[in-house]
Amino acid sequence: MSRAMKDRLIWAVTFLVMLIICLPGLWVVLSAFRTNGEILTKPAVWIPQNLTLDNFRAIFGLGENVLAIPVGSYFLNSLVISVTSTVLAVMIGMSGGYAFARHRFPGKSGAFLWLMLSRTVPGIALSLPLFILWSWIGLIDTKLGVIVVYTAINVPFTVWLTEGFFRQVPRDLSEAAQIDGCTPWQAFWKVEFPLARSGIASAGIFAFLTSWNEYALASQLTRSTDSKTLPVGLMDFTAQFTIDWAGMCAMAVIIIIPALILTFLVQKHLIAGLTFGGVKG
């Protein structure tokens, strides 16, 4: 086989295979636009009918079929857990990061492993003590209660990512900026975090995109408005004997939106962080 051919069939598999992954967002992303009629048909109906924004109006409260659905409030929270607990992890893990890579003290092969091990606890397993932990502290139902949480959840993947960055940064570039003058803070903010900046900006968009998203212990941790995010309360939308599939698309659309968004305006700094950090020599 020539070495053309190979190429389209790797594309070719590449393509069916990107297909199949994004066959059920695509299937979310129609229905979002039809009814629930529609969406119950057999045999199924991929393309709409009847394109309508009715289900957008509805979660809004605008429109003849009103939801009694707080989607806004849901926004907020998930948006103030989301930027400040990847505020924390970036902050944390960065600073962790560097004192891996940077430095030498007892026990330091341990504690990154130990870090390590940490991450691959299933989140759905800690549900239960956790919910127990935060009932005898009275987190449960806050924002500072999901946030710690996903701070914690999110810092030994950001402390093993941010390490990888700092390590291929050569030394000598923060030793030659303090002999000129620099303190080792501003050898760091002025020579090597610039240098790290796509991986921290990598880890930072990891942490976003894994917050923003988590339902499991979301769905444990909160129970009002005032701490719902926006994948728990998509569980608003059903009832004892119906769900209304097409309002839940229609909100998971919403949901989908900013992480697409943050992905697009952000591209560069991932391809560059996740590249640079692949690299060794």
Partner chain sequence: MAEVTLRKIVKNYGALEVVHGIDLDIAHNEFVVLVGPSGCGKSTTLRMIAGLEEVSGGEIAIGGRVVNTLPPRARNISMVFQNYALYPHMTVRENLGFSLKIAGRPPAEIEKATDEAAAILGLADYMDRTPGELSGGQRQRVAMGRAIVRHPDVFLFDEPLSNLDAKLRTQMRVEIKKLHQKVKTTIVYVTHDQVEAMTLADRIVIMKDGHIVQTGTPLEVFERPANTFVATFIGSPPMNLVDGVVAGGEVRFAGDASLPVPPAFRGRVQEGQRVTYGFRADNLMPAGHAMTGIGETADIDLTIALAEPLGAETILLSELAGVEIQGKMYNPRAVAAGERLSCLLALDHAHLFDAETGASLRT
Contents of the next structure:
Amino acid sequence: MSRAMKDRLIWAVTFLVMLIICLPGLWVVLSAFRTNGEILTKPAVWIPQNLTLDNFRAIFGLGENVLAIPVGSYFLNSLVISVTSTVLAVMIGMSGGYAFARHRFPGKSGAFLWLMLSRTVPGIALSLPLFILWSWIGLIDTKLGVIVVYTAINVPFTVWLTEGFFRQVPRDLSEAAQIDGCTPWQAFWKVEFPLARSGIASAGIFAFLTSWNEYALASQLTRSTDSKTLPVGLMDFTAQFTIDWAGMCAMAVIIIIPALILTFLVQKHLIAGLTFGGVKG
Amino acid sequence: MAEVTLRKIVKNYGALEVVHGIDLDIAHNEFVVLVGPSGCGKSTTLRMIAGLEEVSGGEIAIGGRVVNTLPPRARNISMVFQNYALYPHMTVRENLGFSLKIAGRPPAEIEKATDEAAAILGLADYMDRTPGELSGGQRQRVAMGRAIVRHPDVFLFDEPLSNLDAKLRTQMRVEIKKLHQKVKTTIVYVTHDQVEAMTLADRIVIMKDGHIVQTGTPLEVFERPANTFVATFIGSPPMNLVDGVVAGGEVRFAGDASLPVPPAFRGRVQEGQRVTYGFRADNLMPAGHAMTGIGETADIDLTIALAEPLGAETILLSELAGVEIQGKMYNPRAVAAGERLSCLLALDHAHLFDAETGASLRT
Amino acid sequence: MTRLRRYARDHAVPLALLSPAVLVILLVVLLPLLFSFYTSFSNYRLIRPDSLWDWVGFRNYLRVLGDGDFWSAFGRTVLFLTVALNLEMLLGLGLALMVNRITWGQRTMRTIMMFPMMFSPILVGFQFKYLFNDTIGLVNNALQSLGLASEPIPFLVDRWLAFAAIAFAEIWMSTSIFAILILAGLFAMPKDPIEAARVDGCSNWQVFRHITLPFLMPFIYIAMTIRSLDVARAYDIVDVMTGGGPAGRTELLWTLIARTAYDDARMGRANAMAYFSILLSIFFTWFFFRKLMAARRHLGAF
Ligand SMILES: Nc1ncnc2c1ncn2[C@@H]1O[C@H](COP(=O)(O)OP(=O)(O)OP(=O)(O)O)[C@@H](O)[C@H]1O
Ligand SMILES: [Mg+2]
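Can you return the structure of this protein in the form predicted together with the partner chain rather than the form predicted on its own?
What follows is the entire complex, opening with the chain shown before.
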């Protein structure tokens, strides 16, 4: 086989894989604009006959057929919980990552390993005691309860990423700044922070995505519209007698859009963040 | 007035002591160079002066004020780092003006000071570039510019030229010297390159294993090295050292070679004392190629093992009592390996050291 | 005590910086785990709060160890993880190598590759539940329209088909992590060793085997470590696709824990199981983290 032929073949196979990656998502998006009637028709209707925004209207209670599921408040809960816990996790993680990157202290590598291991606890295993403890102290079914939990599960990874990025910033920059008249605190914000910013941003994106997409814990720690998040809300649909496929698809679109936008904004840093944190000794 | 005084300075990292009680007085506007082999504690000492390392013991004073517990920003010093430590996210202008901005000076004053520094260092054309867009020499200049805008009491340099290529290093060395003449300030400069030390310093401080071994002007340490370590560390090629025993006005070496006790050491050695005889290549030359007026000389016949022509002079490699020694031939001609030459040693520039301790027998 | 105080004094700054992280993890992870460790020795049931003080020693653990359902879920979980992680690694490697070769449209393909990473596992589960549905699913519709199947195929009902469908969803979701990190490794790879090997007469395969692959190993282990941190996300997928059913045929360790705790309300027993799942996760992470460290040291030779 000639080299050009081989290249073309590889291109075709890659294209096929990309299609497999995209198709399910695209199909869900397409279904979000179709009617349930058309989705359920047998034999299958392949070319959509009439595309509609009704599913979205229903979700936000704008159309004539109102859904029983308050997606609007779920969306708001998700947003408040994810943003708050991300901000907290980034601040806490940045402080920890800086300590690991810049300071020597006995027991450092052990501490780092324990921090990482705390992240491995499966959500469902953690949800059992949290469910009970949070009920006792009244944090169950509150946004605050979920925020605290999400902050904690995001901290280890944030520490890992920011540590990698702070280690990239030469130590003598901070020293130069201190000689130039900065306090250590000023030196951090004026020199080290701006230089590690892209890494910190990527840590933030990861934290946000984790919170935004989490299900195992949220499904046990939330009950009502006060605190239920979108992923938990999605399961409301299946609890009903007949599954509203089109409605679920519309909700899926709503869940994915913020994550999609965020990821594309910083995709370059995401990869740099992961590999820097991991490979460079 | 900004003299720097170090009193019994000690530094330890945990149980490991790396600087063992250093005493040093640096006068106002003096250019002092700390020199020594890698790992001898030069940077640590400098960083203690800067306040970047805590002092474990002793006292540091700048301008009469004890600064042991003051943070770097309160010491009115500036420092040029080995890797420049320029702020990569700021332009040259911002880098230069950073310290003044932190100090809250008005923009007009900052502008004036940065322009002045840029003019001194020839940076005017690069003011809006970032450090990433500069060459090594330009970065070096920005680092120095950043240090001078503030008019600090003391300049600290930590091997500022070690990342430059040989040619640029020579050039920047001259610029640093000129800079010191233009902006009169106390300078403490760290290097492990003895040529830099010799050319720049008003006074050289030679360190080894966390101790100061000798302090003096470049000529002092070159001509009257306190011990064999300084003798081999300062000057290139290193001083020839041959072990021998004093026997009636002469030092006898293994085999049957011998040389007279140098005039400065007569009466300072005893019969039978074991010594190390030291002389520099510059002072050993073939008869007939010698300069006039070199004082008392001794004759040695040498078999040349190798000749290295350098142009203006030729380094001659030979052997004395089983030790490799080097001499120099001025006004050179071609020399073949194996050729026998009768040479002269200028005794006024020869030294004797104690064979055990390596200390000079001069005092 | 004095040593502790001295330690705190000597390292006050890093300790202060670390304390928020330690504190929040203590509160949200360690403390609850201690509590659940205690309950795993009690007969705690959610509906009878005083049963918390009902100490039963190792009974929960013995029950769990003697429980056939537990062991089949455990075995299925290990099988699932082994199949999924290995396939993800191999597919990710293949995909990265292909994308690396491509010049035309490479950027677009790289972007598309990141696509599944942003999907919530619950969404992935839902997406494939929809696609594999036996009456309205895209796959069945397509097979029937093309005449490849006359009857709808019960993808989510049949024991092995459901296992395969869930594994497919998992692999769809996580292959991209491998592909992206390995691709980053390929981009970072120095060209000299490859050229030197070519000059030394290595075949393409030999170059890959002896130069490229060793260089990529740390990247593969990072991906493995990151992946093993959240293998338990498979719970979300299973929960939405089959709920562990029908009749426990797709039950994984995590869904079994959830059912025991919340549907059967046997907290004590569920916590005992949870400890097995925690150990499993820690084992996977620790295993790959060690490999990552070793590979990183090895890479120093490059
Ligand atoms: N943070 C530290 N912890 C322990 N030992 C250290 C630390 N920093 C430096 N040292 C040790 O202190 C000694 C002196 O180091 P220093 O950096 O002052 O050497 P130097 O003379 O500047 O050498 P170089 O010419 O290589 O820069 C070295 O032996 C070094 O290993
Ligand atoms: Mg040094």
